[in-house]
Amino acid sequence: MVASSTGTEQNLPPPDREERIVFKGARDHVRMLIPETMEEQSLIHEIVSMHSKTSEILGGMGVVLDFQGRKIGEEGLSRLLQALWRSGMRVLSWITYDLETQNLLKAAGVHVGEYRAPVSREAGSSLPPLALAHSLRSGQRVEHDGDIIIVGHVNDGAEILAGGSVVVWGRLKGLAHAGLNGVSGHCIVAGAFEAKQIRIGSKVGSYLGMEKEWWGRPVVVLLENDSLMVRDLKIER
């Protein structure tokens, strides 16, 4: 509530806070974490929308799909079913902490709780990348224990978290963390950089700011001698 320059008070529409779906990219699946207090409808057209995005590009991996602590009436769940029906994703598993919607889930015959992977018996195995075609808006935010592509653009306020290296292919003005399971060698790539802040490993590089000679340009950003150093993204033929 605001006062207006009438002494009265006038509601001011609320910030544009919506809560989003959270990705986040395991060896052989993809886990949404999806928000508590999103309203229903808009949470079964999200879901079905972001796999219907990603589902070629990640080669048929089933989901986990992860509601937390929210709470799903008969109703709900029915049409949440068909949603997922139509859309033909390969849901692993359905996680909740409310006891009357694990009960539900388990009426209607889904595996409930963690999905316990399969332990592969190949030595030094490494993890796929996961790729996403299409822009991260504010809010939204990719977790993946290998590397992450986006095949668009990273918006202010998203957030990209990656064991790994991460590739941008367009603008990125979000948050970009590579490194994050602390092996050497990962770095960042984004086809135009307009990151306020990015992170490689426990390295920081914050204060980026357009004065910079390749604010908005290629570049690529690698950790050299324990210091964040971003360069012009050359191919050369």
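Positions refer to the first chain, counted from 1. Because the structure is predicted, anything quoted here is derived from the model rather than measured. For the two forms, the rigid core is made up of the largest set of C-alpha atoms that agree within 1.5 Å on superposition. First, how it differs from the form predicted in complex with its partner chain.
- Comparing the forms between these two forms, the C-alpha position of residue 98 differs by 2 angstroms or more, with the core used for superposition.
- After superposition on the rigid core, displacement of the C-alpha of residue 108 between these two forms amounts to 2 Å or more.
- Remark: with the core as the superposition reference, the CA shift of residue 76 between these two forms reaches 2 Å or more.
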Second form
Amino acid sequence: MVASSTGTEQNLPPPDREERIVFKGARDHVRMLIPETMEEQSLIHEIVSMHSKTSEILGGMGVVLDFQGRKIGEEGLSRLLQALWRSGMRVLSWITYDLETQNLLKAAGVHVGEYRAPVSREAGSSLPPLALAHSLRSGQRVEHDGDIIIVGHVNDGAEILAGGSVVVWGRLKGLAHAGLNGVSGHCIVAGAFEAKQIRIGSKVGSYLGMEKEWWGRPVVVLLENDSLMVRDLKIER
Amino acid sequence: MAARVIVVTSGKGGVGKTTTTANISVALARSGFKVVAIDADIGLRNLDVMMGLENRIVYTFVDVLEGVCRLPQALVRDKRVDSLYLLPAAQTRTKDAVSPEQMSDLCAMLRPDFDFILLDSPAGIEGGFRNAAVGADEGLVVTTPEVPAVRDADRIIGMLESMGKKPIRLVLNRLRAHLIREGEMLDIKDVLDILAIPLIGIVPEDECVVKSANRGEPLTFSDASPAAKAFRNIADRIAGKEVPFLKLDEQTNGGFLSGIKRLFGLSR
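For comparison with the form predicted on its own, would you give the structure of this protein in the form predicted in complex with its partner chain?
Next comes the full complex, and the chain you just saw is listed first.
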């Protein structure tokens, strides 16, 4: 539960020592694990008090705020944003399992979900595409850092893992994963879409089935506003 | 004489590999070819029971490879058809009792004396399958029109292709026309579209198969049942005869007829 408070950091009591924010370092960011049960005023006190320690603890790296299952309301979010602004922290992403909070954060325009460091577009696109003129059978797997083009079918049980986009001229029944390196702007194109699961970047679409209107049709799957979108494939001549 | 060596495989268990091996072996032998059926399923042999020869086994091919006996001593001749032999597997050993090289050598030893060597592969994609397939020239992939069986067949076809087996042909087993009509079973076209290998025969679901397995008398010793006719036609096609699928259609019951008619619009 988030406590209601309008006080400044100077008036706040010291945080409960039993509930401390845990810092976990990653290659390119620091993850702050914030206990769900930590009172809001304690949390704000901790964040604001980091102002003097930001460069010492974070070393200039951005942070991912992991609120775990915490529910944050509009007012609480406003207070958090103010505290973060005062702390001087560079927030890369917000994580919470609470769906309402996720929606609120998305509406506020902040990045929600696991953070993936951007890879320079030039690095991926400099690779030539891998084109295979045959179908992939169950158990066969193709990996390539650039785009992958399959002139054939991708059967159930086959896998394509691409750093770039995936194009399947025939039927896609197996697993296609585009944008494996976290580069945005990639897509999956299928001549006949019959896949049970698809992945673009860190997004997984698995609630797919015959009842979907695009089943068996030519489609392009894109990542838009952090959601997987399936659209009819239209080729203009 | 230089035998054609054919591995009968599927990936998934229980789709009818052993039944297919036994029935096609009998049919080929009854057509005058000299045939040996090898049970390559070490530790879980069944082909001997299916062919009704279990009580005549003295040695197995594992004994041959270990030098315990000579090859002719391990071959069990079927007294019902002079030109049919069984080379049994050891029931008390495991798949790693033999190596792929040994199995390849075994096939090479048998080749000069037979027209056809059929290897009944164990289920799975591990060592047992590889041992069965390594010495073969051709593949006969058995599947039922069910999604898991078709996916496993697709996997095994990919492995056979990578091993250079050619041709690889499909036996669609246990077809139940009423389930296809009701949309509860994969259509023949769907299976062929996924697996993309030539179809060599369709075997309808037939309760006679169960009875024959329990009696140890492969159906192709007679031509009475729909499944027997189907296996007989497959054997003829293996031997190079032009056997139209329509004949199979005519020999089976009315329910099966409509399924086959659909096939004919699509057969390649």
